[in-house]
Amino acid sequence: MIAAAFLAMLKRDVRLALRQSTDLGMILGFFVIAASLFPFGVGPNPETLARLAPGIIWVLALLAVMLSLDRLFQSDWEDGSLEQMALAPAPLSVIVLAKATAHWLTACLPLIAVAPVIAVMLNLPAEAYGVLLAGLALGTPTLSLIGAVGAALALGARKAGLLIAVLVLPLYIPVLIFGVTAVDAHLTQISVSAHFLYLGALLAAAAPLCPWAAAAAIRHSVG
């Protein structure tokens, strides 16, 4: 029953996200346009852009993810669906995990796909692309899980998007640090295994804890 509930919610949220393609366009548009502005701000020097590229890509990916967090639960809360989910036989934490997974598939995965284009634009060395993409693939699920907690805590708030950003941004910093330093370590011929282990540890901690915390916040909001 738990697996069936997870898959049903995952399919539902992915289908809804694909219908609202403007949200995906906004996320990708922000990612690409903001990245294209950096050469004007820091100068077109290829070496400078290459040195800053990992940090720019990770920061913009983080900010782009935050743009979509308020849609995780808000529409379901407004139409009463979230209350029905809280009363369903399946554990609410499983429902939250499915919604966070759907968010990663529809918001983070497209960013990972576009990241090489941004890397080329910022003159990142080609040998760092694999580490960059691997770090994003390992780190962005943690962003979605932490974001689910922030979105649940902000339910019903007047300026939910701003509140979510304030809640989750400090918790995103470790993911940002290890994601950026993994690319830097690879470019300086240092082993990246420690950085990936830290990213994996953050994901392993977030996977059970964040759905449970978000479920508790949702119960408080709908109770």
Contents of the next structure:
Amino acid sequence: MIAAAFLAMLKRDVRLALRQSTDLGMILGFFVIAASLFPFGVGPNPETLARLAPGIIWVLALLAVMLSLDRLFQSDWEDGSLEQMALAPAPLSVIVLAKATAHWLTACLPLIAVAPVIAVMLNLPAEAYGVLLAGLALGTPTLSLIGAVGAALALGARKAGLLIAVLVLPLYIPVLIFGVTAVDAHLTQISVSAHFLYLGALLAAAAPLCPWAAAAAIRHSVG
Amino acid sequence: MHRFANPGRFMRVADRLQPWLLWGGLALLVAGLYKALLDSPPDYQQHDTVRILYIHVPSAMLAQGAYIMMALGSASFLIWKHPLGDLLARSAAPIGAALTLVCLITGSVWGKPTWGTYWVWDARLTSMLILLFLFIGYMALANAFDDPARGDKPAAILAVVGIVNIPIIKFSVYFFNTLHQQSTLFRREGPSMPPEMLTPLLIMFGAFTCLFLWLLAVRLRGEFAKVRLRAIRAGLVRRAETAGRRRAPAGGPVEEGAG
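Same protein, the form predicted together with the partner chain this time rather than the form predicted on its own?
Whole complex next, starting from this chain.
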């Protein structure tokens, strides 16, 4: 039953996100436009841009994920369907996990797909692409999971979007650190396995704990 | 333990302790400052700059202590639904944020002559900065809702989630290759400090602890008063409503606003 609930929720959220694909387009647009601001800000020198590229891509991915968090629970909370999900026989944490997975599929996966374009624009050396994308693939699920906690905590608050930023960005720092240092390590011919192990450990810790914390917050907001 | 979970009894104990904490803390502060600033030797490398650390170390330890207290209070509020834990966490948060700020500022003032820079992005400094962000996030979340009681549980969850940062701060100097020195105080072999420097540090730590607890008691009384005021106001509104209904049995519009 739990697997069925998970799949049903996942399918519903993915379908809803695809029907409102302008949201998705705007997030990708933000990602690309913000990245194209950096050559104006720090100058178009290719070496400088290549040095900054991993950090820029990761920080912008972080911000783009954060901007898409409000649609995770907000609309369901407003029209009352979140309350029904909380009352459903399936555990709420499983539903939250499904929603976070759907968020990753519809918000983070497109970002990973667009990341090489930005990497080209910023002149990242070609041998670093694989590590950058693998790091993003391993790190962004953690971002979705932590973001689910932030979005659930801010339900019904004044200025919820700003509040999510204050809550979530400090917790994103570890993912950012290991994601960027993995690329830097690869470019200086150091083994990247330690960085990927840290990213995997963060994901392994977030996967069971974050849905649980987010479910507690949702239960309070609808109760 | 559960005897003190009664807010009234807790406050009576706190009231009795409060003058002792204040005067004891001030006395220790005077003694500690005298020992730290005038009556202790300068470091053979850092010279007089080392005296900043008599403020830096106690504020860092108490900032983390304040966070642990906040998380434990929040956890007990989430588990046993006891309002005292929430009030304790709410009172501890601003004090902890201030202490974290003191720790960061004194650290950077000390870092300029010693390390040659006000700030480096090393693991200990960064994790301490995240601690400050967590305190700020907690306070923002606790006060983000129109109904003040609505923010208590989300803020408590955030405080419990953020506890992962405390071991990161503690072990950051061992796991990563940092500029910040490793622990000299809590080591298996005992403190690696000469006694004439250890004594003022311990006195300052005692002073900071006493003053922290005193400030906590003051803020706790404020939080209790706020809760009671809210209850009284709600009661007045309710009484005005029933009175209005009795006066207008036909069911005319009832005015609210006796609060």
